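Quick heads-up: it's one chain on its own, the form predicted alone, in structure tokens.
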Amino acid sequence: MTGITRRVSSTLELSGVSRFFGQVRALDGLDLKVNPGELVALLGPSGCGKTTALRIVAGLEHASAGNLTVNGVRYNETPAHQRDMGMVFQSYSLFPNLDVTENIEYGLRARKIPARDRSKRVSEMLALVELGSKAKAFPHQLSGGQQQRVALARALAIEPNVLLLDEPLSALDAQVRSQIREEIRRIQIELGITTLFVTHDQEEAMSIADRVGVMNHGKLEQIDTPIELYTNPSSPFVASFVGLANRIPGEVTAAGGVRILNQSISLSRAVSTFAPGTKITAIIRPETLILTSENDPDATRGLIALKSFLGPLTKLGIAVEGSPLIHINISSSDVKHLEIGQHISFKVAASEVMAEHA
């Protein structure tokens, strides 16, 4: 811990708030809120909407229609610099020409913080992104994963209502990123801060957030804690996104459930409405399907077309008719005996699943 007295953390709302360009809707009524001290990521593919909602509470772009509000005063208007927005951005976007402590302190100066008090805080924060020895230093002598802790650093020493991420990580190599990613979460838990993080990668938003919100055309799709959004995905679209899925072709029975392969299985609520004998798509995890004896009722055949190991679990791909390859995620030391080109017997264990049409 560093010492750094912890602020009262603020509550972030968007309310109906939508962002057009011209035809395009880049947000669509979106309702958020994201409670003080809470970390929430926003998820999704390019064009999905949040950045563009990121934008928008930072001030660099302004909504169509809906409000926003900080500890429920309206800050629709209120110019990007008077909001007190820590932000965070991809590329760094550090001063070149300032060294580290002159990075940090940027913010600082412009509200005119006495140098004295300018110190302190560049130090506190030296101190908590564990960079002290590189106090003048300059952008161009540090990694990468350095330089996003000055531009984390100097963010936070405004002491900011709200701290903005976007895609602070994608810039980095794949070790750093992960070392990063626990950084921040380290240091947003220590200061309490109320935190919007904005990132395509889901294993960045289900590692580190309190809560996950995916979007899809602009819309929130679902916002839950990352343990719900897997296990209880609302959409076909939240379960394809969130996680690996094998999508296999099957078809809506009479009885409220769905036969896909050689087993009939009940459909999710979320998707319950289809009418008997509508032809589906069923997404179904891979660690959801299981290996099983041929003589099982509900088995299918097929051939092992693809093993890769990825350390305690083993990815096999099995080739079966008329479906694509499908993943089944097994324990490394049960498939020790299994090779390429072998026939195996498998079978959905899942109790229900989601699906779309076909």
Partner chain sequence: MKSGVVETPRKTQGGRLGSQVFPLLPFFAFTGYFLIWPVLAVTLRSLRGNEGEWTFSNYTPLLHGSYLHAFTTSIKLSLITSIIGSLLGALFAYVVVRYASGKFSAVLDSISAVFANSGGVPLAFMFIAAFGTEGLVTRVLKTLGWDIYAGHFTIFSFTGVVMVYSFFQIPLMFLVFKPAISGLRKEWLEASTNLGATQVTYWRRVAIPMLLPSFFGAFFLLFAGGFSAYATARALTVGTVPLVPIIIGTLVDGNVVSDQQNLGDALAVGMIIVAGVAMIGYVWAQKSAAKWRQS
Contents of the next structure:
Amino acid sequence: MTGITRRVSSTLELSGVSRFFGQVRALDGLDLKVNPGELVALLGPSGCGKTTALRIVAGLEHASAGNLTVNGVRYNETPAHQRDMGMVFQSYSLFPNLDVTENIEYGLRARKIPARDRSKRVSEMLALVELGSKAKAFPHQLSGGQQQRVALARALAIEPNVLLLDEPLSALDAQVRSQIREEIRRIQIELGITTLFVTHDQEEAMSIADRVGVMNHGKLEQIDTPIELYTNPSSPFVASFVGLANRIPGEVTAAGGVRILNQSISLSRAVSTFAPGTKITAIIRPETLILTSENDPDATRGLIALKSFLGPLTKLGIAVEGSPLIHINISSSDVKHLEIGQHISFKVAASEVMAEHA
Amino acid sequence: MAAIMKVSPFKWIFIGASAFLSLLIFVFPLFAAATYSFRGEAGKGRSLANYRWLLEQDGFYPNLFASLKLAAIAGILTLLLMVPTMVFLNLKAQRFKPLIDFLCILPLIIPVVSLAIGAQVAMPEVIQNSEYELVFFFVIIALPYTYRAIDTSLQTVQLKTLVEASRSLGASWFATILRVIVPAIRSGILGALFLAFALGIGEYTITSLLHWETFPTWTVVAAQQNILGAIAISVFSFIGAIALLTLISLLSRRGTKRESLESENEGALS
Amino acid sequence: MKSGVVETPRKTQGGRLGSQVFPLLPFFAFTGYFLIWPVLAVTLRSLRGNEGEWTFSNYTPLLHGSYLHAFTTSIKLSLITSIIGSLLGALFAYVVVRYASGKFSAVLDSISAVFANSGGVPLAFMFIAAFGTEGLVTRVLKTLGWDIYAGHFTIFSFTGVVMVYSFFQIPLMFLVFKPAISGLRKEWLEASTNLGATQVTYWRRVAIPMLLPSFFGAFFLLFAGGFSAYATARALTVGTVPLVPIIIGTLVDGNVVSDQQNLGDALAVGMIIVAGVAMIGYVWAQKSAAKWRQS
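I've shown you the form predicted alone. Could you give me the structure of the form predicted together with its partner chain?
First the chain shown before, then all remaining chains and molecules of the complex.
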């Protein structure tokens, strides 16, 4: 702890929150509860409604229907500037005409906090984001990462109920991105602040959040811990959006399973049943594919078309007739004898697969 | 934004006040001039009498063509001078940007009247005896606007990448400028061309001070015989210029429209 | 972050100054010969007496009497019209950026460009059609009970010139100032609101400080433009309002005796000096934002 006084963490709850733009349902009955001190990430493709949800929480947009509460108190009608929510925007949100100190104390001035308390608070915040040396710099003199740290400090300076992060890392370089990501998580845990984080980057969401909500077409498809989401996706959309997945064509068998490649496998319970004979696309994680001997009755033969070294793992791209390139991850210590152009046999080592209509 | 706007009842006050003022200051006079120009002989009824009168004047066509010719040459000269200069400036010689910035804003600051007097002092007879003298000064007077137009569109393209790609594929400098850069900044080029042209067409000050006769100076002389005719010319040239400029700006917007639409959707939904 | 990126090319460019200047020579030659040289030439000639001697005597008439009056009238006119123009133009720019669709705003741009740049002579005639004794606006206002000709007003007076100059000053401000308003990011208002500030606070602490340099810059441009405008006043007043450009015009048009030629030179240089002061104001306005403005 850096000696920063903070309030008791808040609970943020959305129930049935919707937002319509004319005919378009940008957000369609969102139910979401963020527990005190929890970091929930909303993940989804562009246009899925995640940013709309965040902006409704912040009061920058109003909900067409539904309830928004903080600690049980309805917030729908509270004007944005009275909500006490700290928000970090995607980029360029620092006031360019104010230096770092003035930016951070902007919210404190709006609250008429006396100068002495303000400057104390500013130096605490600067220490928190490790930018003490830049107190008098103007935004354009800072790097993208530094700007976002100032934006975080500015949002936290007002001791918000809830911290809202709107794709705060998407404008940054890959290296800076993971560094700031870890910093955000460290500070969030340190302050125990309830946080809603919006991103389209699944790796970002999975690595930072306590729970991840996957959104599609204005709806929450599934909300769970990262590991649950990865291992037990509730829908093909979640399965293919979270983590890497092969999409392999196949057909539903009379027994209710699916036939893909050379194998029959049962369908995941999470998927509604298909009529036998339906063409489907099975979603298979690279790590559930394993190399096997040629004699294995389940084996599928293919040609190594791609080999890329990823450190401990090596990714193979295997060309199989009637299917897009299939990716397999295997331990790098096992690939020495494998070369591009070589024939290889593999099979699916899972008892259930997720599938959707082809 | 919608929620923020709730606190602002100013919206309709602002819109109402601006609509009223712009109506009073711009639309109404233009409308007034238009109705005047269609006034019949002896001030009765509606007719094209004033426009007919206009076309019957001996000076109408020669002066109109003289103006069109000079303005067109000024537009072309502007492009020949400014496109290579601006491309090179943005590509290789950024350090001269402040200086060229300054030179290009100067024509707004130096009174055209003073420039005209200076031209009489400084230009040799060869230049002073030719009406094409005006072209050079049209280019100069249009510089602040044409410079801005080309510069703005150059800022929006990845000039360096374009040039490197083109050059590495074996294109000469000439081909690079003509076939890669020019299409990429065509909206700016079109804008600059039109600005120089429009300015040339309407230029009065330097033309009259250097004692040349073009369409605008002829208009002032003609007005002394028939004020309604002069008003008809004004309406004619105004509507024509506005229509042409609008057309060009809408055309050049088409190229960029897709992108901006996409980003608008992004903002609304993501 | 950018500092490294910016500094490196500068260093490598250092040795190639010559090769950098060379392609810019046509531009420097053109502006040098057709812009700088005429200004220099008239300045030099204004400092010569009738016998070719160096003297300031050409400038003495400017310091009193009718020529001084012309200067004060011109300055007063451009001050008043640039105040009107900058305030109303800024209002229009704000409303259009904030509430108008892209297409409508493009059309307004074209109209403003025509009013501001190519309007000189036609504006005067349009103004007569609207506000002349028989003008449409005049008659409409009269039926509404306001006879604008009841007092001493005529369109050929100072007030008339102020009105007709607003025709191009307002659109010019609109065009020049609109980019500055568009430059206000919606994130700033949102961040400000999110941090608990009212709209008033946002305007006081962020928007107005950010717009002021552009506003003053535009104001000085308007001033310079209004000060040197010639066509509109010439077509409208035929010399009833004593403005410096008009006086120069009559000197040039008349059969110039050499005394008057020197006087014309001095008046022209006097105008450059006044406009130069506006230019200093413009540069100052730009500089005052340099502290926080990028590049």
